[in-house]
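Coming up is one lone chain in structure tokens, specifically the form predicted alone.
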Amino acid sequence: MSSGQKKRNFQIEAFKHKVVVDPKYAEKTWKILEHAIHEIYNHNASGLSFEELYRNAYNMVLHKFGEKLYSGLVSTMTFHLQTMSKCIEDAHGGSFLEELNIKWSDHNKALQMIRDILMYMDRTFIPSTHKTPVHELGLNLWRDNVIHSDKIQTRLLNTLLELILRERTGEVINRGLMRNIIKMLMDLGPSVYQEDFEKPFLEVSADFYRAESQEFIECSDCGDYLKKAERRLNEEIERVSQYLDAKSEAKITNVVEKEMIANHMLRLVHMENSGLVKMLLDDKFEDLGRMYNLFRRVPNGLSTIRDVMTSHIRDTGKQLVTDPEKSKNPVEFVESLLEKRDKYDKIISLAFSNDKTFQNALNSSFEYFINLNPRSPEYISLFVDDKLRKGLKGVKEEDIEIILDKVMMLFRYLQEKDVFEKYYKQHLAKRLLSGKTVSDDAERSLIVKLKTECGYQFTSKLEGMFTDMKTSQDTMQGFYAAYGAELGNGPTLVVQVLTTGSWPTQSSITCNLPSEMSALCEKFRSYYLGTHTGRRLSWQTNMGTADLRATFGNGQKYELNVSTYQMCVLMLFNNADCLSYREVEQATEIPPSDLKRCLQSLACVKGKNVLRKEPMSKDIGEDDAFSVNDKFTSKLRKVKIGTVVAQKESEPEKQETRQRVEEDRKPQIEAAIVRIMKSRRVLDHNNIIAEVTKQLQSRFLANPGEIKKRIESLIERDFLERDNADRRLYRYLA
């Protein structure tokens, strides 16, 4: 031990200490407590002093007395709610749901301030003992107490119940009083909010619009009913949202849907007179989009619409590519055709809501019955003819932009394809030659758009066409220089040079021409063949036209545009007076069907006919006789004498253009055979028959007994074998 240090004598081993507490300080303490407990439901707090109110309530909780201060304010609490009970038991009629919103913010504000004085306990004492925080007990306490007092709820409940009710009849009531009891009822916390409240409520609801829904059915339209169900529906949304709890709106809502328009459906989309196909007829967009709107919001609503919507537009499209007299016109046909098109665009955008299954529905329907029609390809071509030929004249660009969109709609629709584009290169053909075409800008818009759907290979030629056109101009320029000095002041010809590939097949079909004419063509030929080798020209008499000087007996001249055919008929006048039908024909050996026609236009004809025909009669006879009409007069210089034509085609011309058709297909089917099983290199017959039906339908809907027949002209050319074990399978021979 060092002299430094010093030896400690003292060392303490424990202490303790007694605090002495009045035995009656708890009691005294709790006394002036349960007294300011009583002054603030009394509403005479304004003498307490809370800080000295906090100040015992921290004392007794400290002296471990946090027991006796909590069961103590559970009595006094319970106390004062009895009490508050029994006066709204008391109060009467509409005093009712006052009194108790009255008790409820005098309970909510006592709470706050006890909470405020026993801020302490609720921080210590309440979590160490696990017990009910004090505004929660406050809440607690309130529902076993006065809400759930067997005298108040049932009466709450049918007292909310009844308000809602008349409400619901046109009653104006006090939203602002509900509001409040409403949310006492969600304070009081989801469970109560919703047994006590939300689940009667929405049984009686349902209750309401079931027995409502049938009345509104029995006496509406379907119109009128579904602007009530509309409205009742709006109405139960701005109840949720003026005072119930907004959880519930989902749930309200699916009792009017289902009770107001679940289960009515099939009844008011097939209600007579007014129902789903009354408003399609009539273009009742808004009534439209309203059941939509509804119908949207149950299962299986839009489908119930869209079902109907189809078997309408099925039916009815079914009748009008059926109807005879709607066939008699090709461009009548079309253009119906894009007006019932227009027709449920419009109300597809207008009234659902431009829904992509309802647009597939359009067009499903539409690729149905435009294809039970076998001449639909035709008559679209048809109606491309008409609008490139006069239709489209003063039509602003952009207007022939939605013209042309809207044709390539329907050509989409078409399972033959391939019969459009024959049909529309032999039209397209004749627009070039006769140079009746309207524009060139459109012709080559519709040829890109052909092109995007179709491909290269269909447009090579009609781009081809175009060619052959300019550089006809070019070689009539170059004839006209080499012999336009010895022409003199002949009649005039040109020329149109087409290749045989890009143009469509036509038989070579030859007429005796006028010798002056003849003439004319033998120079042509002579100057063509002389400065191209290796080639040969075939005329086709049947496509071209002419212009005459006509001279009639009463002195007036006119200048006449006629066919080639026209021209040979008329230049037989100048030897004849008077020719018969037979005589006619032997002179211009022109064949009989285009004669016919051709004579009809120049004697029957009223204000282009220049021939008189004996006897008089709109049909040619082959005993008929024609003259020169002395008496044609016309107010214009230059008339213009077209054919009389059918728009489409007659049988035997429909059978040789099916013909045609069938035979372009077989190579195509064959190719496809080819490239599947080179892939595939063994296949079955079934599912051979699916590939090629699924790789050709973007261009024709492929006949499997055709693909059979390619198969077996595959395996005869050795490119296909059939298996030995199994003949239905096919292999691929390298």
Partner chain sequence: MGVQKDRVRFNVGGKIFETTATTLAIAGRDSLFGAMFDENWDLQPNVTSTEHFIDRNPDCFAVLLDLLRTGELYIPSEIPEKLLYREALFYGLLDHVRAARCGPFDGNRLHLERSIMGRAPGDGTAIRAGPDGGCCVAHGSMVHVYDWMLEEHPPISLDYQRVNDAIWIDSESIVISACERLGRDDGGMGLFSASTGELRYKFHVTHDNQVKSYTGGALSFNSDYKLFSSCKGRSNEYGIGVWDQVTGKQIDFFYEPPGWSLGDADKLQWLHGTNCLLVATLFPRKDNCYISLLDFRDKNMVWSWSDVGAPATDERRVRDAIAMEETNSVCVVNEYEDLGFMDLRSSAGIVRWSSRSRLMKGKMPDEPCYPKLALHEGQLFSSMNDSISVFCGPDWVLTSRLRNSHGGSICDFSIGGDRLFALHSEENVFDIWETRSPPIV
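Next, report the structure of the form predicted in complex with the partner chain; the form predicted alone has already been given.
Below you will find a single chain and nothing else.
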């Protein structure tokens, strides 16, 4: 306590624990470091001692002169960067970028060395004071003093954009230099790269491609235009990989896509003589694939292609199914459908990368136009019939499967699957009964496919037909085992026992069989009824066939393959030389239309005319007379005499089938209504219609008028009632 402080109260002075370092020490130490930084920038570092500089920087931080060290660093580095900036500004023309690149690498090297010296500050002082670390500081100063200086910023951008333009027009530029400069912008931070380069780059590119696409589209066809667009797109992608930031790829391709594709999409697709329709017609897989790959990149691109393709398929398909020429030949009709389907399948798989949405569009288009022709179900069944009768001979098993699968595909498009079923049943019955079916495996395979597609119910009757065929075989074996010896050398009988209901219904008008045959038939009847009680047999003479051995006038022997009706007629001539039409009709009781057809095929077909007719004419008259044609000859010993049948249904037959289908639908519709009402109890009219349609759509498209009729019928029969309050509501009556 000194005497001057006497008046003051007792006071404790804070203990000065800090030893103050000589203020000149900090100044001296900084001078050494500052000098070193100068030398580093002047490429004159060989005289420096790293250990000494490191220790000096350490000491400054240790003795709390970190702030001085840091601010000294900022001002010294700024000074050098401004000098560098001057040099770069002064560089002429082409050497501008090179000078910038050289100075950038100089700065980087200097920055690294400065950071080495100041490592201790970087590690301790900077984090605790939240200052910018040395390396980042160096980059920021470079950005502010060089890249963002007035005389460099715009010039740099223009130089870069001009070089890219030159490259786009075919010149070769120094990509290495470009890469370094762009890399520098990226090193300075994403915002520098984006603001000082990427944004203007994208704008300029958009202008460029807008102009170029306008020029292209005026003078090229669609295919060529797309080639050019693809090339430009690939060039830009390559440019990004060569010297731009990888993140720019999506942005620049976006620009090209928008300017070259999106803006011209409709014009390209509809281009006369080279647009999408033309490509589809000519199977231009490569062009189509290119269009797909380019259009998929832009919004609504694929839907544009899909829509045009869909309407094209619909139009051409409609033409196809309504073409009267095609309708003449069902097999050809179906073949052209399959051809069309194959064509588009191939396009979708080769060019449209099996795109699901395109496949769906194809399917819905086929569904649309196939059902435009009400005879499609019949034709498809006829096509199968043709294939299974003869078409599959010598075809390998896998190929059969392929054909059947294709048929199934067409089948799936049908709305009236029950109509198909009707025809299929008829055709199958004919095939089975006449033994015309080529491959049992193929038949069964198709049944299995139908079953997986439509369920058990759909095929149960078809399967019943196969079962009948098999059972009949066994029955016949049993019959001959029991009666074989007794029958001796008489005619042989083969009976196919058909379950009623499984087979297409036939008006069973039995004709008079020759006595030999009717005796045999009676034997079989008693055998069959003896083994199966409670059954009824009726003969379907209109569906049978017979093999006859005939000896003609000149002693020539032939084996004739004829229908049962024909057999009945021919057998009459064993006991008579000449018979009139009326006599034949009386003796056989064959229905007139069938008899006429039968006589026509026996007497009027050249090469098969085992009978002679008086007078000679094409048609059978009621007053005609018939006798055995003694002069009949044939190169073959076996002669097959077909019946003159129209393969395709005649108009009245068609009407009949149609009517049968409608008749069959009634109980199905009623069953559906009852099922739905049983679970819902109360439902309004529109909803019933919708539900019924939905339930039945796997079999046929129910007609709303018909559904309404069925509802009314159910109301009459007290299954349903109308709600008293709301007449649109129906109630289920349990």
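Since the structure is predicted, the reported quantities are computational estimates derived from the model, not experimental observations. Residue numbers count along the first chain shown, from 1. Between two forms, the rigid core is the largest collection of C-alphas that superpose within 1.5 Å.
Core-superposed comparison between the two forms: the CA of Leu636 exceeds or equals a 2 Å shift. With the core held fixed, the Cα of Glu614 is displaced between the two forms by 2 Å or more. With the core held fixed between the two forms, Glu99 has its Cα displaced by under 2 Å.
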